[in-house]
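For reference, the chain that follows is the form predicted alone, supplied as structure tokens.
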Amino acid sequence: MAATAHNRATIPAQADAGAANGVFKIGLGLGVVGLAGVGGAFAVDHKQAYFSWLTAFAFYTTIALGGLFFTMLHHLVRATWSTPLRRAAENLAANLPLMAVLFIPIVIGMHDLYHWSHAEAVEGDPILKGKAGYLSPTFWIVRAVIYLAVWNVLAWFFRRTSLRQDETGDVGLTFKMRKMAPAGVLAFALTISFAGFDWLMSLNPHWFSTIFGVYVFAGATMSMFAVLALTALWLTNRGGLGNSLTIDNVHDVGKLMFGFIVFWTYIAFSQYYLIWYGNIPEETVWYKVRLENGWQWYSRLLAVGHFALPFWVLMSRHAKRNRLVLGITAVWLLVMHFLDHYLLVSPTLHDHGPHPATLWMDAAAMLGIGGLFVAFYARRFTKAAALPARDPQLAAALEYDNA
């Protein structure tokens, strides 16, 4: 095994601020451009605004929670080679005070959103009333404040606790954060599953799957991988921090993005099969709607573009060591992310077919959230070490490669 050897003391952790600081204005400004051409849709066609904010909303959501997931799993199963890239994973988790708040407009558009919470559709509807007890506006107000506030907390605590760490160099912080992370790890489980339940599925009340809180779960974590591939990327290049970051974190980052998109397409397939076997009215009107009047063509790429594509490309190591391939493979599964969401969402509202000309609105929330989204991200890339810098793992992460 080929090493290159580190010392603690002079291992670079810091991001080259100008640069992040630069990412940070771009991102604002592009922030609030998007959040004045929201301002616009609203202004046009509300009911459709509040769908695209729903679209965008959940996109970056579950970005930040695949950071979150990613950072607990790497207390829990006591990884080493992750450790230089924890950092940018509690950074992602630390934009879900910011999702909290972008949340109030979809409590507030939530009897465009959601047919049950109409009391009249209720009690015209014996399906709906069958489930009244669970999808009440109330309960699921509580609900949702319920998964934020976990979700915070659990991000809080990893995030403040690595950073105590940087300060210290405290070793038993280590085991304080690999304590918490099985519970932390549970909680989430449970927690990202009903929100899913809640915020996705219940679009179309009519509709189940038992297995879609593990399919958000999927999509999150991949895009998440995503995400930090792109940020290793730039941390090596733009960052400054070549001599910390290796090929290997990368490569790794990219096999373990590989593995998802796996992962993705299996539980889309076993939701897809098992309904199309059952063949139950209530449950195959919702694949119906989108494998025709023109969605059948958004279904098909999202096979093709979230699949059948990047697993071509990446099935190759030198790909996923190759940063040019590697970064567009990225940029690619975030578009494909996009549009799962937008299959999910768009056709509650269009189940006759897309409609072109409010794609600007979309255009919009997604630029109005992810500006904001990104902005935050940089920002905490000049609060703090980029690296877990003071780990006791961090040198022994930096020196390994997996030729």
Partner chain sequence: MATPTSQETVFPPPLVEGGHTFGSVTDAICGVVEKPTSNGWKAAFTAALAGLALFGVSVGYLIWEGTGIWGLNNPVAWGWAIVNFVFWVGIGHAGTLISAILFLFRQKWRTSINRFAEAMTIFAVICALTFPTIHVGRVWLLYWAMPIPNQMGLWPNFRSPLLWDVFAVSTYFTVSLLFWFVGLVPDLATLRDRAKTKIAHTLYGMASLGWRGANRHWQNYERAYLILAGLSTPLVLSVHTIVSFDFAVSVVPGWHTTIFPPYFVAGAIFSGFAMVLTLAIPARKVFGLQDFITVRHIENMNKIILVTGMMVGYAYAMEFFIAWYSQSAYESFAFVNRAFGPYAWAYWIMVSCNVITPQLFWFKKIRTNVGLSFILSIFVNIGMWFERFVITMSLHRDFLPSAWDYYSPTIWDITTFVGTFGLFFTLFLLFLRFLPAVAIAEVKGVMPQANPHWEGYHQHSDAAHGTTAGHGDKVHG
Second form
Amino acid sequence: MAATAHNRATIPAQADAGAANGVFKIGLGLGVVGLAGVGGAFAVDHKQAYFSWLTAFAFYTTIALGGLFFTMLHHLVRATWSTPLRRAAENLAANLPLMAVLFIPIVIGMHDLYHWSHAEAVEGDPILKGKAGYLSPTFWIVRAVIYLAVWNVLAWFFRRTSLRQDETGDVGLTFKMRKMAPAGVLAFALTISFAGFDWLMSLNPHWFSTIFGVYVFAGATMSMFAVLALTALWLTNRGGLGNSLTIDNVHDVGKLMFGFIVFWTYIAFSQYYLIWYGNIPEETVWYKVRLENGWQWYSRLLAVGHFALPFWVLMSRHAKRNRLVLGITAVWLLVMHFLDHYLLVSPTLHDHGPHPATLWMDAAAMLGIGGLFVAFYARRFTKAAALPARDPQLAAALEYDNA
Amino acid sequence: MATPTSQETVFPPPLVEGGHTFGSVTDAICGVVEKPTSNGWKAAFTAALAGLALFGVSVGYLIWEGTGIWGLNNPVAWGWAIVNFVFWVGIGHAGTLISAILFLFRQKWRTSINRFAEAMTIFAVICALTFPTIHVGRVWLLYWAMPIPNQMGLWPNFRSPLLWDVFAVSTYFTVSLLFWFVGLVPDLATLRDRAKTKIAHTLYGMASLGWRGANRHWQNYERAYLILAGLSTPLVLSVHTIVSFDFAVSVVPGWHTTIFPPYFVAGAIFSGFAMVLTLAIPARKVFGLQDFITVRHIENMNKIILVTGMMVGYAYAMEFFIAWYSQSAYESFAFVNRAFGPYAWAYWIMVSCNVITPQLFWFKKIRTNVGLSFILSIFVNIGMWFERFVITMSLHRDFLPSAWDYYSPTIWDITTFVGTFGLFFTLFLLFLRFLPAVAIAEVKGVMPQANPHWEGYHQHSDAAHGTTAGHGDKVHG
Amino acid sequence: MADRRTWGLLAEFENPATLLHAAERARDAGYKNFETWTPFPIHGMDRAMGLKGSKVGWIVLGGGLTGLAGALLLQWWTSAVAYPMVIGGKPYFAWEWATPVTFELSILLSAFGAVFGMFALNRLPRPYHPLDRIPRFRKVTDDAFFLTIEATDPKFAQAREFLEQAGGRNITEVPA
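Moving on from the form predicted alone, please list the structure of the form predicted together with the partner chain.
So here's everything in the complex, that chain up top.
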């Protein structure tokens, strides 16, 4: 058991490039199809198309941000067990440049998305006038540039340093990354919170919630673990790393996925509950829209699907160690992560009830951005090792016996 | 692969220092309990009893006279009682965090401090529970808070956050006590088997329930312990969440804000770890437990204090930002009044102790300095008490300016609060005197020799076959 | 050869490694009523002894579900049936306001299940045990590692020989 793993001379760390390339090509193809669909959507209803784009953009950006957070958290707490999974998280965060490019349509569509961006609307509204110092188009763009720049610098630093360790095996690089992690997490916490306020909360510029940034973060981390679980399953199967990564590593991801399902629920419940109980109109308006005229079925599905169902499934140790069950749960959670963002964005436009006829536009945006996202993510597994091959902690992490 | 020397620095140092064997661990920890009572302990216990007496007098007079002896006034109907309640409950949370959450995360460094911290939890919760009990005024009617059938056909109001508190805190107390006791059982058996007097043998024997270390028992025990840790983790989060609901379900500006639940939980962990340090740093010195509660433990706790302090700072910032962003006149006023109104002095004490001084823990030199850690931990204790004070004092300027008033404590507010420290330290000193302050069986379990696959054993059998391999020095690794 | 006056045989082992090895051999040799006694749980011993998983989890599940159902029933019945009253403009019953107490009672009864279930499965408290008569056995809570084979085991006749071969020391007959 433990003693044999110690003597493993070299750990296979290179994923099957052919299989990863296959995913890359499929992703690229689907992305092009999706983007064509998005083009069609813009032709039909450009306002709806922007909302669909924002939903998909938020969905994938949060996943990439989750990868960045996981990478930094690993260094912050000096974890050992998470070492083999860190490269996948770094690869997810490396999609942040892509997300920066895909943010451009949101800037262009600002006036279709954000009520407060219309000067004449602000003029007649004392509340919006009061916060115009913050919610002004120029400052909003400046902030977005700052968020995206901070994330990209952090993602680039951690991935580049980690890749350099693959070549040199220098332990000093581990210390370098650990040194950077606390400041990185701090910058991350502030930027993701304010990005959440700017991009999602300000869709309804009168509504406010202090916990909203934490809510965005909770969903980001949970969905990232779902992607990490799928990646680990892929790496141990088609990815050809079945000898390095074991079901124990997959099990660990399952446990964290479970933990963040609970965390998301806790945050979501805290927000809903305090607003429900306080019952002040300026706050309840946000939930009122989402609990009436048909939207309530989407909200209920979110409560069951984002919490109750996966909670009971993943409670079991066997489920977390069963490839099929864990895989299906991870995919399901990603669907729920979409529903979560769909419910954050869409009711702003359709405040008199859901509009399923336009769902194809959301699907097109999800496919378009998603295809590119998956393609670039997969391609990184062909360019570098899929595990941080010469991280001094890797051997110790892989001999873990998940009893 | 990296060189062996750099390998050592990537991985943390050993958890138990000083080259201990299983036997010497038993001796070192049980020795604290078995030695004759020291004069230092007697002096401390006398002081604690004096504090307890002060508490008894204050509560006795309160019950006799009523809550009018406190400084409560019309807008500030909640005074020090709720502040102290939240303060003590928060202190308790680090104990559960160490025993449960760090256990689930397989943070083995927790084993030396968990017993200690769990005891702290239980005694802190006892102190906390006294405040809601006595603040009701007519203490003898407290059973009305329980759903007991009665001739009036009335039931408790389950829609009230104060009733949720009753359920949350009493559940928390019960589960913490059970968790602590389960952890103690094997160690009580150790004390039983070492007992020199018949009375000690009988008492420890009864308390240990006849534990003899059978593996079938360990199997159920470990499963139960894991489950208890799994239950305690959401429990501890729920308790401070529900405590935050006491404030946040209302519509009082400064109280009603959605970030309160996680913000209170982070604050509780923050203050709790500070209290663990405040207690553990002197105790490890007095009882010679430096090999078990090492500088590494202190540094790790300082890191947690730094992180949770940042979370608390984040919540302060979010509250302020959203109060402005909401453009609600009441919200903005509440926060400006906090920072620049009559209680500005309390607000800035809070910010200094909770957000500013913990920043010193960014420096490893300070994190690993035992004396400075002790001082900074006391700062956090003070800061977190003031946080609850600042929150509670949101009441002093309510919606009706003609009712505005300034709250000042009376002497009885102060003696009651000081008295709870007497209660706390009385219980804590009794614990240190009669129960093992470090979890003996658990510490043995994280020593390298506890692993049946430890390299030392293979080398040992080699030595038996004639090759020379010193395994004594391997104890450290 | 089950002697009525013999509870079983006690053998001491030097360290966790040798004890684990002896337990594996006892399992493979077909012993059923044997037990290992240690100052702390030893990783891998359950497998070495061929034990099945603990049942504590099921008791906890039962406790938790009882707490959940009981709490909902209590709050719904007292607030919406027995004495309905409008308080704070809240509905007579709503899952929202019932959540805190329901959660707490589920946890409380689960914890009872874990603790008392564990004691019950372990048949504790048990004030007296035949092993208490062996003075050496007191070291089990300090730094000694023991293996016992009970007289009720079908293969008890060969037990002493087995323990000697497995490396047991100070092999002692434990009177019942």
